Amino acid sequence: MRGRANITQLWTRVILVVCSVVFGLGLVWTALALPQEATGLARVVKPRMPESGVTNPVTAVLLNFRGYDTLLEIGVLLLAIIAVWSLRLAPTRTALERFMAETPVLAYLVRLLVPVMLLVAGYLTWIGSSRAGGAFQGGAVVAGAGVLLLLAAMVPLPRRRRLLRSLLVMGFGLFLAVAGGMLLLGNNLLEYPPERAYILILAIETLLTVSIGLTLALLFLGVIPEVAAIQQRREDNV
């Protein structure tokens, strides 16, 4: 039995090594095949900026001209949280987390930082239409605020599954609904009408900020919140 197990492990390692080498060679070939002079999208994007509804070329590309890329990225985040929750990890509270939750300095610091972080997140989302910023930057700041609240044990873990999951999918849902609506109107995928492009992009980015921030914070938590809440109540009653 041990001999068979050793042979199986050997073949598994050989297969992994071969796959890694093939993948590495593919990356090298791709890098060598790239053109020496990058063409970029600046020449194509600049003449069409008035149609995008925003003045920041990065936001115009991510939310308008190449919006399907961003749509797929949000879908990947949803798949990530689904994959983590499907593992059914057991919630635990380590000694470090207990210490941090009982430290008054952390609590005061979090009370000071979280409102400022939420204001910064809102500003980054709003300013993304004209300057550097957007939903991913704002969502990352919201996630940071959520992580601080979780570490300081200052926010109760959500118990309503529908509300929690609705917040997670509302950004992706609106993005998908707008894409489908454009197709029904006879336009291409995510081809916004120029007169409504700004409002649609701002609405999508606002909901995406909330969804991205909540998704990243829950990925930090690592377990289904309702399961963690039950375990936390049990530990508190002991």
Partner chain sequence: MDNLGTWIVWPILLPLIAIIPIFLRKRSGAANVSLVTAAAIVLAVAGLARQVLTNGEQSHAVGGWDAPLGIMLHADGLSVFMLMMTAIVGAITSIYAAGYRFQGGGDSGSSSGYFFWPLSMFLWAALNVLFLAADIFNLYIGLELLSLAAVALVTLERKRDATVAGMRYLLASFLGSLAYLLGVALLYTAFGTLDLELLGARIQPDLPTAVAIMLITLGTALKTALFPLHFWLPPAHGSAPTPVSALLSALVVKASFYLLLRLWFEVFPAALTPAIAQMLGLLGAIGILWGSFLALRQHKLKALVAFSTVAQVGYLFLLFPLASTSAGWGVDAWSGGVYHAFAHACAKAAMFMAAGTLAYAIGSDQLDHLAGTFQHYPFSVTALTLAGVSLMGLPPSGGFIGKWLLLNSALASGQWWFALVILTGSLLATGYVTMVLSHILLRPPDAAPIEPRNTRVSFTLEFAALLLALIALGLGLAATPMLALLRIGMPFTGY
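Switch from the form predicted on its own to the form predicted in complex with the partner chain and give that structure.
Chain only, nothing else included.
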């Protein structure tokens, strides 16, 4: 780990390979000793499903039973964008990016694809309550659309920070507000009333889809959007 460059000397490489093999075999042996019968929580989850507000057990675990983990995980994502921005990378354009921005093929494809992708994202989020899908899947598709738009340089980045930041934080904000708001009702943290669970989960997931999608696309950009916007305008003026 102390990073001695690419290990080029033969004997160090041999030792490393031998160690890895021994370590790997140890893990394999461990894997074979794991119990074969299902030990998990499936049996605990099932009887509680009617109270969860949704019918997809994964969504029930993510947004209800273990919603606290998910709240923190959205926090990790928000932290990631803040952390990346704190590095204040310089806006650079690689040759590939310039080519992508100029080729008409990409522009055409983007016009065709982005609306469809957003539709798919909406569907994935909505279906998440009953089948495979949800805010993360939807958000990933939104992010894909965002990356395409960024590559084709077809979206003007906002110069004002407030609007974009509000969109980024709103999923986390609503989730947190709902979590804390339940205390006002005399419930525990994040304890939805069962009859309201569905609508609350759907609202949280909808905002999360937008926030997650935007966050991932902006992580791809890396540069602080206001800074990139200045660069963008400078290039447009040239």
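Rigid core here is just the name for the largest C-alpha set that superposes within 1.5 Å across the two forms. Positions refer to the first chain, counted from 1. Note that the coordinates shown come from a computational prediction; the quantities given were computed from them, not determined experimentally.
*Asks:* Please determine whether the C-alpha atom of Gly26 is displaced by 2 Å or more between these two forms following superposition on the rigid core.
*Replies:* Shift of 2 Å or more: yes.
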